[in-house]
Every structure is written in C-alpha cells, then in structure tokens.
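So this first bit is one chain, no partners, the form predicted on its own, shown in structure tokens.
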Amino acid sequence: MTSTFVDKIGAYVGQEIEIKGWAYNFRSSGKIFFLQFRDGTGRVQVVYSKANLSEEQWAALESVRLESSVVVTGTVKPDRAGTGFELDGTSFRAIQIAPDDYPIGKKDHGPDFLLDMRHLWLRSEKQWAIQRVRNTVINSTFAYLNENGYIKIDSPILTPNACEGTTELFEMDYFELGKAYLSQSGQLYLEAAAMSVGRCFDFGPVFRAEKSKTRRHLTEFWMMDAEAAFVEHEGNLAIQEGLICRIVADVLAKNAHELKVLERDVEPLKKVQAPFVRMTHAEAVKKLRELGSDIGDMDDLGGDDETILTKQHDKPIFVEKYPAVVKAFYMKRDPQDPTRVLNADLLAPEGYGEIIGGSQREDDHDALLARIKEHALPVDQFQWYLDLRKYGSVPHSGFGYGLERIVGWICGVQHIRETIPFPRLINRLTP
C-alpha cells in the first residue's frame, strides 16, 4: 500500500493509500463517521462506514477528540463537491488519543487569549496558509537572488556597533571586550562581502528594541539585506522591483489555495507589474498635504502617511531622495541636491506601507568619515567599515526587506504578529 501526503492524493484516484495526520474536527451519525484529516500538507475529508471496520477500529475511531494523532487507510475518489478529494475509509489506527479539554475551540477567541495559545494556534487553518506563503516569499527571494548574482554571506547577530546609533538596540555584557548589540541589520558586512564576492545577501533574524505597538511592528523578525558592488541608484530600483514582482508572481502561482483559504482578494496582487510608481519625498510631501497630512517638508514619512499615499495607487510605489537629516549616514547625497540622498522606501499597496529599505551608499572614504563624525558615531568603531573606502572603493548599492511585512501585505493580514510563527512583541516573549 501506497504511503503519502493529502496534497500528493490526487495522483491516487481508485486506490487504496495511507496517510498519517491529526483529526481536526469530525461528526458521526451513528454508522457513518466523518473525520477530518489534515497532514501540514493539506486537508482531506475520511469517510467511515461501521460496517467496514472492525469493532475495534470503530471503537477506535470514536474514541478521537480534536488534535488527536492519527493514521487512515482509505480508497481516493473525488469529493461530493465536485472540487477536490475524499477518502472512503478502510482502516483506522490512534497513535495518540488528545483529551477532550482543546483548549481553541469554535468560538472567537481574542487576540491575547490566542498568542498564549500560539504554539496550537498554528495548527489552524489560516496561521497554516500564512506559513507555506511565508515559505514561498522565501524560496523566491533565493531563487531570484541567486538568478541574479547574488550569494548568500551570513552576516553576525552579535556586533559591535550598529547601523544607525544603539538607541533601538538589546544590549548585553560580552564578557570582557564590553557592550555588544543584537543586530538590527547584516548591511554593514554585506558591504564588506560585496568588495569580495560582487553581489551578496543574507536572511535571519534581527532585533529591534523600538518600544512600538503598532500593527507593522516586531521586537524580533526575519530580514532580507542585499548588497551589489557597481550598481547606483536606478539599478538598485530596478533589482528590488524585479524581486517583488518574482515573489508576487511566484505567490499567485504557487500559494493559490492558501490565498483562497485566507479569504484574499488576489486581484490587487495581480497588478503587481512593473513599473512601480516613482515619486520623489518633495512630491510625497507636497500630495501628502492635499489630502490632508500636516508632514513638514523635512520630515520622514510616518505609518500614518505611507497608508495615505499607498491608498491612491494599486502599485508599490518608490518614494525617493529623503532629506539627509532624517536618513542614516552611509546614504550616498544625491549630486544635484547635496540636501537629499540617493534613497528609497518601497511602499506596498493597500494601506501596507514600507516594505523595503534602500539607497546608493557612500563610497567616498572622506565624506563619511565626515558623516560618521555628524552623527556623533565612534570613528575607532568603524574603522573597518571606512577600510572599505580606501582599497578599491566602488559604487555600490543594497536594500533590506521585513519579511513579516511582505507576507502580510501578500496574505492581506492586517498585524503582522500572525505573520511570524512565534511572534516577539514588546509585551511578549511566551510561548
């Protein structure tokens, strides 16, 4: 007998297969049990007769409660819908019977009540579906990065220093050199790697200690930096355009279940095409104050205002050269407006906001030595990094993605705690 998976079934029409899952739900009407199978694969309804199975199988079977480990035997055929696939069932075997107490039962449940029960919560539907589309964002970003030059470096989690001042940084003793920090971003050894490899990326965890609660907000999740020796500006766009598109396309292509198990409207992701929209932060600002924000002209953008502007348009959208003052030091200044740099943000649509992160990088060893100085950074700190600068300096570009913003832009998932299997908020750290 065959041994496979509920996604795998289909292959299998009038045969008899096994295959080993929980009982999420189930109903019987005295000689007919309903059980339903699901594998982390899929979900597939098992239809039992009383009259196919042994006493003790039966006995069996009805002694199942919600999340009780299971293995079924059953003849595939198409479902009563029409639509997919059910098993009339053959044989029933209980590897663990759960007790009847499942502590989420059918009934809303709040938020809190639900990230205490998380490591159960996963096992429902919908935290499933945003999973295997996190897990797609992922293999695509790979695939489309690899396609393109880049190489996987892993950059450390501990640092010495950060990339934008140690205000918003976990900071801990590291024995006797000092303080040490949790990374908030591999990008300053990518930039070394690039000077060795060409074009470079990593993806793990970062950590920020930003005391925020809002809905696009995590203490801890998983980023996405690249970095690519001889590319500028325009080039940098054009990279992190061709990846979102890959990952929407890729999503649509692959995750079309889940997205219908999310209930998401996927219409909007199909109009993810190139080109984006580009508008400078002048003209950002200037649209802005026609709808109604009070955004001074120096300003960085806020949650608040990048819903706004990704509310007018059905695209992502680049906002680009954001005043200097605002940005971080190793931003590269844009030649025609010393004032601004050579940045942008890309904004998702919907009301999603940032979703990556960007900008040419200074390559001059003198002007940001004079940047590191401006913003009152150690300069001994980063002396490696201004190393960079003085043998065999060249244009060079990177950007950083949030994965849990990506997929919960893609999945239409309003907080991005549900993005993450384990999410870290400010007032969490349990389970």
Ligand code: 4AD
Second form
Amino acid sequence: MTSTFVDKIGAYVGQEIEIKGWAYNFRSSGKIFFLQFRDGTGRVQVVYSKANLSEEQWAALESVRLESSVVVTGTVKPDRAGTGFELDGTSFRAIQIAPDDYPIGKKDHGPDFLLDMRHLWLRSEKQWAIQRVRNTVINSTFAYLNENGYIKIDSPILTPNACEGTTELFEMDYFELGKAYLSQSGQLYLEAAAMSVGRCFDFGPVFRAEKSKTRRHLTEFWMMDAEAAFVEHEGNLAIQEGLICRIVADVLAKNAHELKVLERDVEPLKKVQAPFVRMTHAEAVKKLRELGSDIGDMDDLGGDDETILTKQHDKPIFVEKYPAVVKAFYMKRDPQDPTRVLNADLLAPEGYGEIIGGSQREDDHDALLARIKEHALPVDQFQWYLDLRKYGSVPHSGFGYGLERIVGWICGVQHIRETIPFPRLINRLTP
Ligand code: 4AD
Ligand code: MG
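Moving from the form predicted on its own to the form predicted in complex with this ligand:
Let's see the whole complex now, leading with the same chain.
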C-alpha cells in the first residue's frame, strides 16, 4: 500500500493509502467514527464504520483523544462538499494516545495562555498556515535575490560593536576580549563582502534590546540584509520593489489555502504591484500634519504615523530622504540637501508600517570618518569598515527587511509574535 501525505492524496482517488499524523478532532455515533486528521501537509476527514474494522482497531479508535498520534489507512474519495477529499477508513493504529486534557480547545484563549502553550499552539491550523506562508516568503526571497545576481553571505552574530544604535544592544562578556554584542544587522559585514562578490545578502536572526512593547517589535527577529556595489538610491528602491512584488505574488500563487485559513482578504495583496507610492520625509510630515499629527519637521516617523500614512494608499509606500539626525551614521547624505540622507523606509499598506529600511551608504572615507566621530563611535573598531572606503570605494546601497513584519502583513495578523515559531519579547523568553 502507498504511504503518502494529505497534500498528495488527490492523485490516489479510488485507491487505498496510508498516512501518518495526528487526530485533531473526532466524533462518534457509536457505529460511525469521524476522525479529523492532520499530517503536517494538510487536513482530511477519515470516516470509519464499525462494521469494517476489527474489534481491536475499533476499540483503539474509540480511545483516541485530541492530538493522539495515529496511522490511518483508507480509500480516497471526493468529500461531500466536492472541493476536497476524504478517506473511507480501512484500518487504524494508534502510535501514542494522548491524555484527555489537551490544553488548547475550541474556546477563546487569551494571548498569554496561547504563548505559554506555544509548543502546542503551533499545531493549530492558523499557526500552521502562518508558518507555511513564512516558508514561502523565505524561499521567494532567496529565489529573487539569486536570480538578480545576489549570493548568500553569512554575517556573524557575535560582534564587537553596534550597527544601528548603541542603546539597543544585547551585551555579554567575551573571554579576555571584553564585551561582545549580539548582531542587530549584518549590514556592515555585507558591505565588505559586496566589494568581493558584487551583490550579496544574509538571512538570519538579529537582536534588539530596545524596550519596545508594540505589536511590531520582537527582541529576536529574522532579518534579510541585501547589499550591492554600484547600485545607488534609485536602483536600491527598484530592487526592493521587485522583491516585495515577487514575494506577494508567490504567496498568492502558492498559499491560497493558507490565506483562506487565515481569513485574509487577498484583494489588497493583489494590488501590491509596481510602481509603489513614493514620498519624501518632508512630504510625509506635511501630509501627517494635515491629518492632525503634531510631528516636527525633523522628527522620525512613529509607528502611529506610519499606520496613518499607509491607510491613505493601497500600495506600499517608500518614504525617502529622512533627516540625517534620526538615521544611522553610515547613510550617505543627499547632495541636494545635506541635512537629509539617501534612504528609504518601505511601509506596508493596511496600517502595517515599516517592513524595510535601506539606504545608499557613505562611500567617501573622510565623510564617513566624520560621521563615526559625530556619533561618538569608537574609530578603532571601525577601522576595517573605513578600509572599504580606502581600497576601491564604490557607490553602493542596500536594505534590510524584517521577516516577521512581512509575514505579519501578508497573513493579516495583528501582532508579529504569531509569525515567529518561538517569539522573544521583552517579557517572554519561554517556551
Ligand atoms: O530599519 P532597520 O533597523 O535597518 C537595519 O538594520 C539596516 N542595517 C538594514 C540594512 O540596510 N541592511 O531594520 C530593518 C528591518 C525594519 O524595516 C523592520 O522590518 C525590521 O527590520 N525590524 C524589526 N522587526 C521586528 N522587531 C524589531 N524590533 C525590529 N526592528 C527592526
Ligand atoms: Mg528602520
């Protein structure tokens, strides 16, 4: 008999097959037993009738409790709705019968309870769907970048200094060498690698110790940093636009079922097409003031500002040329207005806000040295980074995305803690 998976059973209509998985629900009339079965690839109902099963197998079936692990065999047939399949059960075997106290039930549980139960909550259908979308976003990112000449370069997680801002660092003692910090972004290392391979990206966990307790902040999250030699501000935005369009198109094509499970309205996602909306920081501030915000000319945009702006448009928005004072030291100044930088934040629609931060990098040795000093960063620690501007400096640009922010937006979930398998928040380190 063929052993297969739920997502493959359509190829076996009329045939008897075996699948291994878990019982996520069940009900019995005493003669007919409806087993709601899942195997990781999907869900299917297995209908057993007592008349067709040995006494031992029927008894085993009746002993099933939620989330017991089981092996089922049955004949594949179209289900009653005509939209999927079900199995006419032919045999049943329990691998392990779970006790009758599975903690997650049908009733509404609070978020704290569910997060405490994260190791089990991951099995719930919506959580399953989110992880499948996340997988597509990751694969789609690798595909797009590889197709556009980027190679993957792994940046270190243990670092001697800050990339983004010194206040957000997780610090630890590092043998005889003093302090080490968990990486906030691999960007600076990718800039070095880009001068070797031209275009590169990394993908891995990064860490931020900022005490932000919002639906957009994790202390550990997955970032993709991309960096390219000879790409300037305009080119940088075009690459980001292409990447986001590709990711959304792939999810729409590959995860229609998952988006349905998540009750995600796909119409707004279908509108994610180039060209995206573009506005300067100055224009964004003007618009926000019209909408009632008290944001100052040279202020950073807050989460609420981003939410308000994105509700004005149904496409992602690039907000470019922020004041230099609110951005990182490495960003290149705008030659038209040296108080501003050649950067852009990409804001996702429907109120989701920043999903990408990127910029053209300062490529002039002396200008960069001046910035490092202005930001009171240790010049000796940045000597290697300055070397990149000494030996064959070229204009270059890059950006970094927050995987959980992108997945949260595409899945339409409220808080990004649901998009990472085991979220780390300022008040949560378990399970
Ligand atoms: O805007 P950020 O801080 O940019 C950088 O770190 C650059 N070095 C990236 C680069 O140019 N290579 O972070 C990039 C993205 C943000 O746009 C956001 O999507 C996400 O990372 N992000 C977070 N996601 C979850 N929790 C947090 N605390 C995040 N902080 C940033
Ligand atoms: Mg940012």
